[in-house]
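Given next, in structure tokens, is a single chain: the form predicted alone.
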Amino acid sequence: MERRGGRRSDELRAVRIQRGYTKHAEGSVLVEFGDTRVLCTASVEEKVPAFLKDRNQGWVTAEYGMLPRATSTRTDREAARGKQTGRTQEIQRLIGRSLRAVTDLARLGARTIQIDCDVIQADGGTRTAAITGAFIALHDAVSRLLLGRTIAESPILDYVAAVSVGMHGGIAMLDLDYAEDAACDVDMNVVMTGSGAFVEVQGTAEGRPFTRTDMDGLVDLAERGIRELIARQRTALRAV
């Protein structure tokens, strides 16, 4: 399968991370994986969910949505339909789990950081782009809390990022766009921390079943891609 733009099978799409994208949120990032663009905002709320009352710890959670014309045809807003799809619920839970995996909730104190990930334009990999951008938004919100001396030490323990991988015609490919995702025999999303620990691995055989060797190769490829994404995150956070 020839990749758009002549991209190698082990090459990420062009990745762009723009901090401070909106005015009001404590953390705000536009992240782009190729033609996929996701706006991630982090809002600090001085309250926690009821199940955390009197436990002296905070919470990090996420919501995810796609704008009506994020895709080639218009899709009704989920609010207009009266309920979220199962896909939306799955993705926002994944984003929240990924961020909590690298956050010491006790250090956050009795407050919530709410992450909103809104897909402006979709071309595959929206959940992986959302996780990668949401981490930067979370980091910037925490930096505001530290600057204001609201918390004494950062609750962020490590970096976290995510990427998709897949197999087409026996070839493993990194960071799938929509056309590649639709044509692949195997589709996998991998979330990892900066130290190399896994948060989640989601793999599905869309065509033929895959072997343990295939799976190991895909995970190795995803790890290399995530290390590159984390290097991009570090560069973005060093930028003034």
Contents of the next structure:
6 protein chains.
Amino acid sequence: MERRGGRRSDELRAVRIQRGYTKHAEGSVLVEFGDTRVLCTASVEEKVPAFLKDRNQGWVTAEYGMLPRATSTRTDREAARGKQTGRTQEIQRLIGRSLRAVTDLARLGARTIQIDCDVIQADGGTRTAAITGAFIALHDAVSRLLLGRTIAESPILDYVAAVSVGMHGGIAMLDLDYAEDAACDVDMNVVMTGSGAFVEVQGTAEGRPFTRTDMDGLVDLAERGIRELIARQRTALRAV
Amino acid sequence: MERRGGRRSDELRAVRIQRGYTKHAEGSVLVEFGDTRVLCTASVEEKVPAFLKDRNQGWVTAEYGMLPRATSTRTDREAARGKQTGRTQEIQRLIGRSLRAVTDLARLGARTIQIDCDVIQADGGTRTAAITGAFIALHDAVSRLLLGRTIAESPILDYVAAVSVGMHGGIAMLDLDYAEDAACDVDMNVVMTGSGAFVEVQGTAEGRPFTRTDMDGLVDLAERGIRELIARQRTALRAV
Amino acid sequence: MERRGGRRSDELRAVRIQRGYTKHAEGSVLVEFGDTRVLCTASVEEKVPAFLKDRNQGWVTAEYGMLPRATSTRTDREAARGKQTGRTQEIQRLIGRSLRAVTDLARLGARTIQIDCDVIQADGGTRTAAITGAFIALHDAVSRLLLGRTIAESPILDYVAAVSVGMHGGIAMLDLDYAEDAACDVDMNVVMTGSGAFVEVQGTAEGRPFTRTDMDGLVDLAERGIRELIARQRTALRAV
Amino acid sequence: MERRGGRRSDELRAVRIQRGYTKHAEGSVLVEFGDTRVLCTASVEEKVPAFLKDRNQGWVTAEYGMLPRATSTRTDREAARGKQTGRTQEIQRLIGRSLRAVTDLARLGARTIQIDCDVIQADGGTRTAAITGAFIALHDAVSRLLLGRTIAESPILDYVAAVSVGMHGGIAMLDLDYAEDAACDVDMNVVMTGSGAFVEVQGTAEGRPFTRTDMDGLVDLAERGIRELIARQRTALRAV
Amino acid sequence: MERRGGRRSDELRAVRIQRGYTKHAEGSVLVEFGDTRVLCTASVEEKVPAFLKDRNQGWVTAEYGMLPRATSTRTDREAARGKQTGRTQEIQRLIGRSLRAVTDLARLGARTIQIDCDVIQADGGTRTAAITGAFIALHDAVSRLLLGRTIAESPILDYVAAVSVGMHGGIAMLDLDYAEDAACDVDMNVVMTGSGAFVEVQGTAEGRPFTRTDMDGLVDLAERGIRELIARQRTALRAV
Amino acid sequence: MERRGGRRSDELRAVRIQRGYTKHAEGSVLVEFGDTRVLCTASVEEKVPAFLKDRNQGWVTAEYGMLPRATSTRTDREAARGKQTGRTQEIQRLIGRSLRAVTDLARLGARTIQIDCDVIQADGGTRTAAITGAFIALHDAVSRLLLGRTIAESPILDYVAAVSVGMHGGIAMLDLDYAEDAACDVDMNVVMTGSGAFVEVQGTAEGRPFTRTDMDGLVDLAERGIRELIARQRTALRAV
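Moving on from the form predicted alone, kindly provide the form predicted in complex with another copy of the chain as a structure.
Shown next: the complete complex, the earlier chain at its head.
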């Protein structure tokens, strides 16, 4: 399978991270993985969910949405249909878990950082782009809390980023676009920290089940891809 | 009241119209009125609503949404709350009516153009920016239908654009930003065509009721503003 | 266009205002504009919405409904469908705003007057009849608060009433019934106070957009109609 | 327990049946049992529910609602809350069953008569008043079908009416108003036909369970009450 | 009509009551009436509904559900459809009322016993089986409260059980299975206490209305059936 | 960490598979993993979802539910709350995908097998027990289709079963019960076929992220566990 733009099987799409993309949010990042564009905002709210009342710790949670015409044919607006799909809920739970895995919730204090990931344009990998961008939005919101001395010490313990990998005709491929994702037999999303530990590994056989060898190859490839994404995150954060 | 950036009372904010903003939609426009940014897409669907079945005409309809952190403090996601607010429904009905007023639905044929207006960043006037941008998105979708010879003659009969005006301390002001809108006693949204006829005039007393003289002054100002907006639309469309 | 019953173009339909129509509500008014009949009740509740907590002022809000067979063909019951239409929400917001425009919410004290407007029979102009009748229901509820010395001074600052006007074949017509409303090119709802100031002006082109001259003529006609409606309100209130 | 207005324990409240109360519905009846007022309309629809497709028979079904301020303190509007209570659903199922028990659905042909019972003012016995009034509305809608020769033979096989009875301090009482209903230990609703057969008998112990003797006394009283209600129905129908 | 297994018209189906069926609930009973199997659990919650706040009494309430394939053809899952049917709500209200009729809510103290009745397999009489089993689950939960000295005196004042009866071809039949229920002209559910007083009597004509004599015969039969069910409840409770 | 009942870290809980547990469903299996009990039914429906229309293939889909008191403290009933949680939707999508991975949908023909997994009692691993039991229910439904010659060849291509594994204090543990699951740092669900290929691998760091070595150990352990579960499935299916 020839990849668009002659991309190698182990090559990421063009990654772009724009900080301060909108003006109201405490953190606001437009992340692009090729033609996939996700706006990630972080909002600080001085309250915690009921289940954390009087627990002296904070919370990080996420919501995910897709503009109706982010996709190749129009998708019904969830607000108009009156409920979020199972897919939406699965993704927003994943984003929240991934960010909490690198956050010291006690250091955050009794406040919530609400992440919103809204897909402006979709071309595969929206959830992995969302996690990668949301980390930067979270970071920027935390920086503002540190700057305003609302908190004394950063609750962010490590970097976190995510990538998709898949098997196509026996070849493991990194960072699938929509057409590749549809063609692959196996689809895996991996979330990994800066120190190389895993937060999530979700491998799914879309067609034929996959072997242990397939899985090992996919995880290797995802590890390399995420290291590279984290390098881009570092660069983006250096750029003040 | 000093306006931000020293703007005169009869001056529009900086207007920017970017066509082809996203790749999937038949028409895709990012419109900016100052810090208000709305993504307007037009999607062509080869079907009509049930009430137009066998009537040999098309339909233009609109949906409106706001990203949760488009606003200064986060607004609950309508998809998560499970329903659209009255305000959202009022706005999307207004956008649809405004576009249909300049569209010959018979010429469109038995198809629907679905407009989506999603507010990326809000700073007052989101509905007027949405109408102004949606017209361009509609135009681009129609051009594609003409180009593909799906339809023979353009169903677009005239330009249409919209602006807000308000009274503050006895002064009529054009194109209110959020802070101005909150401070005004009267708020009026006007939708007008290229030939200077009105599609909608909605004046609301937020505080004190307004006189007939106030109203006349506001409509005058809106007319001048919309003529200028339509000039910008013409420029944007010339730029292929 | 011949009007039903030989009505002149600038003539209201028969207006009837019955106070004390039902026994439980603090204010209960059946208002009729021709065959349109709306039951308007005002209920006093000793609490305020959350956004007014500790603000030492009251609130006036409205809900609107239509009995399923108020209309010529049966309309689905909103309670059975599980949600209110956009039209319903638009109307109930309009009724609430109109009444608040003539109410001093501070004088009302920390309580809510909840207006319910339920259409028993519909024949055009249900929202304007509702506003006109709701004002009387509000007045009666306030009188009871004054009588019981719950409040010291009336929070009602002025009368308020509403009427629809429309253009048909170049002629401006007052107080449209359903058939006229369907035939008109322009439909305008105007809400005005006893002192002749406007609370709302909502003009909509149903077919062809309207000129500034059309608009001026419609507003003139609406002004005259509302003055007459307010005279009827005065008569109704004198009748103890 | 002294009854309001010196009513005897076996005496109905004042019953009033007004036909043709609103103009659009095929049958439209305002029924009053004392201060309880229910508007019952019958709408003919030329279709049947899916489960009767190709069965060559009709259907009679009912919906029930209560205006928010029909009650002594305001009740939340079901359309605003987005769902009907269990009580509402129980009542509308009961009304539908009661009317179907005296209707030959085959004779009705493949059409639905949709009954709507909306409580304008509530003072106990709304469901029994609704059934009693709905029968007349159904009758009027059927008369129109016969008159228009849409159907050849009346599908109405018998009269049907309903009344509530209750035990208070060992005394059986007929046609309870709201205060009596709240004070009773046992509450029974009985639906009976013109020929004296039962469609529904629903006895409920609100406080202490009731004996077989109590039950027999209550049913006796209900029978006498319903015979009287059916006499009123006959009178109402004679009045053209 | 020959009954399945040669059952006599006045004979119950095989009744089986298994206590302690699941491990988490304070009371957990699987009740079987022939092939109808209902799992009834009682959960003690140390709170009361809002309307009982500061009233120094408890509450007993019930919810009812049916597994999708408890029935002969699959029934849509209510959680997936997003609302409970009217039938479900009617049944859960009946179960709650039946249990409260034999409970001294003041003795229960400010706590709620939440009953859940879930139908594992349905073959007619699910609501009567549910009431009969729920009483045992309630009893077991109360015993645990007494044992733990949370309450001093049992709030349970009497036994309660329920059975269905019906008329088929002029014959009264006890404890209808699904096929019998579908074939009967009259269907009656009776809820009775250990002392022979009635909590609920609900007779419904499915086809032809029923006479007073029919009703008397059905109630007689139900009385005998419930006495037998209460004997089974006593046996089940003796078995510790 | 001492496991309940002295279970070894690589030991499954007692597994029990009862076929024909209820009478209506085409396949009906009660599966137990220790105290976790899930009723899995398979229902054959002679229709396919809209997206498969005219595609000449079938579908296998699943729904998942939990009885309110399956859990140690009562969980709100999803039908009463009016929506399914994200967790429920995530699980039912997983069950459906797992079964489809071993089913030849073309051989199934244009029909749907609807799987329902309802948790009667929960003690960890409900989703893995559900998949393991649902496979048997699917198998039984398919056998009935083969027996009735509705289909000619079995669409079931392989066995499929699932198990959870987790890391606790550096030790990998098989088939976690609720208490173990809550204590573990990493939680992994693995779905594998009879031929040892993976359908799903979902590893989640609940606390600390996990290393590649941890992951490899967990997958090894899951493989061994699933082989044993499939042996139990084989035994259950041999028992006619």
